[in-house]
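Form predicted alone, single chain, as C-alpha cells, below.
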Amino acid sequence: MKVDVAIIGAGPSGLTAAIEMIENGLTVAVIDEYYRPGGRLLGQHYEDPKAAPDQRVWNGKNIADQLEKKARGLGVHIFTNVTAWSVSEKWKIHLSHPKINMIVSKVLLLATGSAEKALPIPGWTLPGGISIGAAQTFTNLHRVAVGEKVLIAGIDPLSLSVMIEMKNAGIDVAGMVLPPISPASGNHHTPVQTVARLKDVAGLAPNSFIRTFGKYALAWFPRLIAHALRFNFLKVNGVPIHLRKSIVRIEGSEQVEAVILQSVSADGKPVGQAERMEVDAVCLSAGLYPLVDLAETTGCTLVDIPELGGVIPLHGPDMTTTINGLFVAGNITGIEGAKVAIAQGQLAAVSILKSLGKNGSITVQEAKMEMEKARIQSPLRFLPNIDEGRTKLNKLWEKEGVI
C-alpha cells in the first residue's frame, strides 16, 4: 500500500493528526498493535474543574470513539491489531498484517506513546498484581473491578487520578502508599519528595480554592506537610494516602491475599514495625516512559532527558526530527497528558501538510500556540520538572539541527 502519510500509533495525537492531514489533501494510514484505536485515551475518565462547565467530564471512551469514527469516515487506513515491527529506508513499514505486509509512504509520523514502568518487588507476579494502567483499563474500558479490596503502590499523579476513577466507580480503594526505596523504583519517592509531587494532581481537586491553596502549600512546605502526615490524616475521595508507610512485599499462596506495609520517615527511612494489611489487589505505579524502539530503527537523533521521561526523539518545536520526512507526537516526545498529545497531533500534522506543500486548517505557529494553551490548561502533571526539560530539548535542538 502506497499513501502520503504512514502514522504508527493510533492514540489521540495520531489519530487527530490523520483527520488533520487527509481534511486537507493528503491520503493517510495509521497502524496500532492494539485491538482497537484509542491508545490511552481508553482507560481515561475524570471530571476536569478547570474545563468549561458544558466539557468537565473527560470521557477518554467516547473521545477516541469519536476520533475514530471521523477518521474511519472520511477515509483514513486504520490497521489495528497489526505490529509495525521495522521501518527502513524514506519510508518503508513492515507489518505483521496477513494481507498487506508493508506500507511506503512519503512521510512517517511516530506517535507509539509510552509504556509503564515495571515497579518489581516481591510477591509481585501473584495473581492480583496489576499495574496502575492495566487497573485503569479494566476500569474505565471494560468495566471490571481488578479486587474487592484494593491497594495502590506508588503515589504520583497518574496513580492518583485512576485511584479517584477507580473510586467513583465503587471500588473499595484501601488506600495509597509509597513504592519501596530501592534502585527499581529510584531514590525519589520519600514521604518530603511525594508530597512536593503532589501539586502536580492539585488541578483535579474540586474546587478553586483547594486547588490554588493545595498547589501553592505543597510547593512550599513539603518537608513541614510530610512531618505532619505521620498522623495520616489524608485522604483524597475518602481514600487514606499513607506517605508515611512504603510497600514492602505481597503476600499469598495462590493470589494477592495481603501487603506488609513499613513505617517511614520523611527522608524515607524505616522506622517502627511493619504491619500486614488484608487486600485482594494490588496496583503497582512506578510513572511511564516514552516508547522508542521503531524511532531508534529510523536512525534518528535520541537524547536521554529524564525531565521528560527517559529517552525520546530529538525534535524541534514543530515535531520535525533530525531525519527530513520524519515527525514525532504524542508521549514519544515527553510524558504529558491527552490534551497535550492531542495538540501535538494537529501540529505535527499541520507541519507535515507544510512541508508537502499544502496548507492545513490552522498555521503551525497557531498549532504551537494551541499546545501549548493544551499544556496550561491541563489538570494534572505527571513530570513535575517538564519545562526545564523542554528548554533542554530545545538547546539541544538548536545545536543539532536536521539532517
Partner chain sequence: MLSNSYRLDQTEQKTIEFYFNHEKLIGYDGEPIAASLLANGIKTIRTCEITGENRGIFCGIGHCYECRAEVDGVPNVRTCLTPNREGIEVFSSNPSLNKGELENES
Given for the second form:
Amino acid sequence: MKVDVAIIGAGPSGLTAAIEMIENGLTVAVIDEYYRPGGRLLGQHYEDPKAAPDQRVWNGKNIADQLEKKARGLGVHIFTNVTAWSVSEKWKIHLSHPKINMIVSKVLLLATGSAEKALPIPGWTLPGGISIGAAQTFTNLHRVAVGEKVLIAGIDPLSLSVMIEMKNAGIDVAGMVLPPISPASGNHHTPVQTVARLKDVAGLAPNSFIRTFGKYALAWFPRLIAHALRFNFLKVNGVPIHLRKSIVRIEGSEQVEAVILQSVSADGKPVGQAERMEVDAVCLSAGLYPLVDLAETTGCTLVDIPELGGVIPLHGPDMTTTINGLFVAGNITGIEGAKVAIAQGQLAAVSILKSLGKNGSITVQEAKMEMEKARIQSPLRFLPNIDEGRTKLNKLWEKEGVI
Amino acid sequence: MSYKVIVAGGGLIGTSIAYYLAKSGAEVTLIDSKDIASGTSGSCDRAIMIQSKKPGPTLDLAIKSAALYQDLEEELEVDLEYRKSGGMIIIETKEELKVIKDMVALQQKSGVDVRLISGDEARKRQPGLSEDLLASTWWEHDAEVNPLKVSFAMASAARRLGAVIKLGSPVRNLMTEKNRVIGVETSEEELYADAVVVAAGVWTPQLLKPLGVDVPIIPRQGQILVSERLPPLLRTGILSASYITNKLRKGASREAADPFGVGLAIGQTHSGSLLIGGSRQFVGYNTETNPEVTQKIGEVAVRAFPQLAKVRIIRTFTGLRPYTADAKPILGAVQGMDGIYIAAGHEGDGVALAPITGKIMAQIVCGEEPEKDMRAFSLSRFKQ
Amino acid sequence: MLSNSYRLDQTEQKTIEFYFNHEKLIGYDGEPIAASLLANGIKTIRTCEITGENRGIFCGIGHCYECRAEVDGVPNVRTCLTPNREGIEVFSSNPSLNKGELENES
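Can I get the form predicted together with its partner chain as well, since the one above is the form predicted alone?
The complete assembly is shown below, putting the previous chain first.
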C-alpha cells in the first residue's frame, strides 16, 4: 500500500494529525497495535476544572470515537490490531498484517505514545498485580473491576485520578501507599519528595483532593508538607492516602491475597513493625516513558531528557526530527496530557503539509501557539519540570538538530 | 621454563586453541577486546553440519572435529547441549537437486555416507516440512551444540589448566623484534610470549596489517531470527539447498538475483526458541539488521515449514562471518614472521571446526607434526 | 445482559459464549478476551514456562505479553488486545505445534 503519510499510533495525536492531513489533500494510513483506535484517550474519564462549564467532563472514549468516525469518514486507512515492527528507508513500514505486509509512504509520523515503567516489587507478577494504566482502561473502557478490594502503590497525578475513577465506579479502594523506598528505587519516593511532586498538580488537577492541596501549595507549600506528613494519612473520597506508608511486597499463592506495608519517616526510614493488609488486587504506578522503539529503527537522533520522561527523538518546535520526512507527535515527545497530544498532532500535520508544499487549516505558527495554549490549559501535569525539559530540548535542537 | 603463548580472540576458535594449548602444557594467555564469544561466536546458529562442508580438506577436518565433539561434554564436564540429531539439506527445486546430487556423490567418495531421500521420507523424519518439498539429504551423524556454552566451557577448562584469561583488553599492537613476534601490547600492558596465535575472526586483518601481512578475510553478515518459545519441533538440523548454493557462491556474480543471499538454516534452542537463519551479505563491519532480510528469511522458513506462519519472531540479530575466497579457513604460521600464527576465516564453519582447529593449532604452535597435512589452509595459498 | 460481580454496570452490548480451558463463559462481543475473563473473575490466564507461577493481565495495552494465551489454536496471543468472538476457544496451556512425541527429546 502506498500513501503520502503513514502514522504509527491511533491515539489523540495520530488521529488528529490524520484528519488535518486528509482534509488538506494527502492520503493517510494509521497503524495501531490495539484493537480499536483512541490510544490512552480510551481510558480517560475525569472532570476538568479548568474547562468551560459545559466541557468539564473529559470523556476520552467519546472523543476517541468522534476522532475515529471523522477520520474514517474522510477516508483515512486505519489498521488496528496490527504491529509496525520496523521501518526502513524512506519510508517502508513493515507490518504484522496477514495481507498487507508493507506500507510505503513519503512521510512518517511517529505517534507511538508511551508505556508504563515497571514497579518490580516481590510478588508483582501474581495475577491481580496490575499496572495503573491497565486499571484505568479496565475501569473506564471495559467497565470491569480489577478486584474486589484494591490497593494502589505509587502516589502521583495519574494514580490519584485513577483512584477517583475507580471509586466513582464503585470499586473498594483500600488505600494508596508509596512505592518501596530502597536503594534500588533511589530516594525519589520518600514522603517529603512525593508531596513535593504533588505540588505541581496543585490547582491543575481534576479532583477535589488535589485542588485542596493546590490551595495550600500555591500559598503555603512548606506548611502543606508539614500538614500532610504530620497526619499519617489523609482521606480523599473516603480513600486513605498513606503518605507515610510504603509497600514492601505482595503476597499470595495463586494470586494476590495481601500486601505488606511498612510505615516510614518523612525522609523514608522504616518506622515500627510492618503490617499486612488483605487485598485481591494491587495497582502499581511508576510513571510513563516515551515509546521510542520504532524511532530507534529509523536511526534518528535520540536524547535522554528525564524532565520529559526519558529518551525521546530529538525534535524541533515544529515536530521535525533529525531525519528528513520523519515527524513526531504525542507522548513520544515527552509525557504530557491528551490535550497537548491533540495540539501536537495538529502541529505535526501542518508541518508535514508544509513540507509537501501544501497548506493546512492553520499555519505552523498558529499551530505552535495552539499547542502552548493546550499546555497551559491541561488539567493534569504528569511531570513536574516539563517546561525545563522543553527548554533543554530546544537548546539541544538548536545545537545539534538542525539539518 | 614452559612455552608462553598468547591467543588473541576469545571466540569458539580462540578458546578452543587456548584449551588444547593449555592441555599440551603451554603457558597460555587468552585475551579478548570484549568477552568470551562476544563477536561472531555469540551471534551464530548451533549446527554442527558436516554434510554441508565442501568435499576436500574442509570436509576431512569437519569429520575429525565431529569425532572430538562426541567426547567433549565428558572431557570438559559441561552440558554443551550437544545432540547428535542428524541433518537434512532440503531441496525445493530441480536445479538444486542437481547441485546437491553432485555434492552427495563427492561426499560419499570422501567417506561420508550421506543419502538422498524422497520428500515423503523427509516429511516422515521431520514432520511439518512442506508438502512441496522435492527431496532432501539425510545424514545421521550431523549434530548440534550451543556455541556459547562451548566457548565458555573451553575457556573455563583452559583456565583450570592454568591459562590466564584477560577480557576487555583490546590488542593495540603485535610487538616484534627483527622478524619475530615477541608479544602483544594491549590497552593496559605489554605481554611477552614465545608465540602469538591470532584467532580474531573477521577482526584478524586489522591486527596483522601493521606487520605488512595481508589477511584476505572479509566480514560477511548473516542475520538470524529468534522465535517465541515453542514446544520441541525440530528433530534434526535443517539447511535448505539454497543456503548451500549461496554459501558456495563467489563474489557478486549472482548477487543481483538475491542481494541478501537468503537460505534457510534452522535450529531450536533448549529453551524452545527457533533460531532461523540466514542471510549472506557483504556490508563491511555493519551489524545492523535489515527488516527486508527479516521478512525474506521468514518467507523462506514458512515455505519449508508452513506452520511457522503462526509463529512470532521476537527479535533478530546479525553476526559477521569471516569469509575467505575459497571457503576455507586460514590455519597455520605466517611465513616471514616467526612466532605468529593465524586461525581464522571459518566463515560459517566455526562451530563445526572449533575443536579440531584448537587441537591442530596447538600441535602446530608447540612444534609438533599436525595430525593432518595443513598446506591447503596456509595463508600463503592466496599469494599464488 | 450480563450479571457478573466484576462488571461495573449493565449495558445492552451483544453477549457471546466462549471457552476458557474448556469451560463455557459469557462475554461481550468485541471486548478484549482479557476483559471477558476478568469479568468472569478469572485473573490467572497462564503459567510461566520456566517457574510455573501464575500470570495474568499486567499492562493492558499489549506491551508486557503477560496475558498471552492460545486462542483458536494460535499460541501466545495477547488477550488484552484481541477482541472476543462467539465460540472461540482460549487455553492457558502451551500449545503444541508438533503434537507427535519426540524420540530422543528429554
